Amino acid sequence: MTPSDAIRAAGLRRTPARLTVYTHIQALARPVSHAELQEHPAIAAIDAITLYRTLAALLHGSLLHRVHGIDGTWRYCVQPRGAEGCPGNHAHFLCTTCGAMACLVAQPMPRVDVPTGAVVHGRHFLVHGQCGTCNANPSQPARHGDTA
């Protein structure tokens, strides 16, 4: 399914901003922050408010899901559409040095008991530490608590 078709199938209008943002996040195949999105030349032309509204619409249309890192930054992944994208209900890894985040799709989610009668709308599990690049370069100071 093309990004344009996915947006339409989600019941959303196909605006240039939605198409550009969704296509870019889908191409990255990893969680990406608002700030990282703004660094892309095609997305830099979209003002910050429109970008926030675009992300909200794509979340509402279940085309994206978001993960809140320990660094306080929301990052966005493509929701599963068939075999495409970052499948939901899986773990993510956050590097506390460089702020990079990766999907750990091959990892099973831990079992969590919820209160009787509760309804679960989603699960997110965040593993944090140093990525391979930062671990190989110990001279870089840790950014734990900083925003990416």
Second form
Protein chains: 2
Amino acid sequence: MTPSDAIRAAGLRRTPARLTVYTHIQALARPVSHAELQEHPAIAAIDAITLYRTLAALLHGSLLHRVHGIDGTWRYCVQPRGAEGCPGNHAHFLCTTCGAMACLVAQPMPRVDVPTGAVVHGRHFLVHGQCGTCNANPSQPARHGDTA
Amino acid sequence: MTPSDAIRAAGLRRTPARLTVYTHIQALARPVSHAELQEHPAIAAIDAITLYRTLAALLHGSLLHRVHGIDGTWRYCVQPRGAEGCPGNHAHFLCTTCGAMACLVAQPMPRVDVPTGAVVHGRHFLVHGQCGTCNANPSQPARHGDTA
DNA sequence: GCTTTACATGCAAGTGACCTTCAGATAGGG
DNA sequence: CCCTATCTGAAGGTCACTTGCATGTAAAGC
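Given the form predicted alone above, produce the structure of the same protein in the form predicted in complex with the DNA.
Now the complete complex, all chains and molecules, led by this one.
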């Protein structure tokens, strides 16, 4: 399914902003923040507020999912269509030096016992530290995307 | 060990603000945010910036530890002296309706495999949803502290 | 007990993520 | 091709948190 079709299939209008953003995030294939997206020329042309709303729309249409970092920002990643998606099924690694986030797809989310009466809406399992690149070059933080 | 002694033992100056804040957090025995602390009259008298710095000092002295919520705020909780502490050894539950957080002490933090070369500094496992109180009274969000 | 000084506090101002409002633009059904 | 629901952009606001600087104070040294 092309990005264009995916947007329509999700019941959303196919606007240039949504196409650009969705195509971009799909190409990156790792969780990226609002700020990281804005670094790209094609996306920088889109108003910052529109980018927030575009991400919210794609999220609502289940085309993306998002992960919260301990740096206070959300990162967005393509949602495999038909699958449960990131938030419910694996952990993430956040490099606190360069800000890059990686999916730990091999790390399944453990089951949890919550207090009686409580209802679980979601789970976030975040491991933070330093990625291999930043660890190897302490003086030169890696550019976003250098980390696997 | 009294709060006063604990502060000194951590190599910190024993100031009124630190004594008040530490005693208070110790009495609550659950993760509380900066905003929740300010609701208390004794702490409301302390300048908000000073409260941030007091929490940072107690954190640095290993008297407290903090947990990040997906609502973008840190919550602080007493650090059992000598123990590894919350962040490394159990999960937390956050009620997205009333904002209360509870420690899931029975839920140990799972082991994780990170990409080669990466170094782990910490792990956050947060379960979010609705606590029993909020779930029972959808119209009346629970006051902080009502939840176990 | 008194002095000294390094550290703590309070205030003002700033940053960064994100939301709300509203007028103008546009996708896409009819 | 038009009309309307929806999207976009710009301005302005909120909230958590930080920084800089002058004043206040804990506690070490005498």
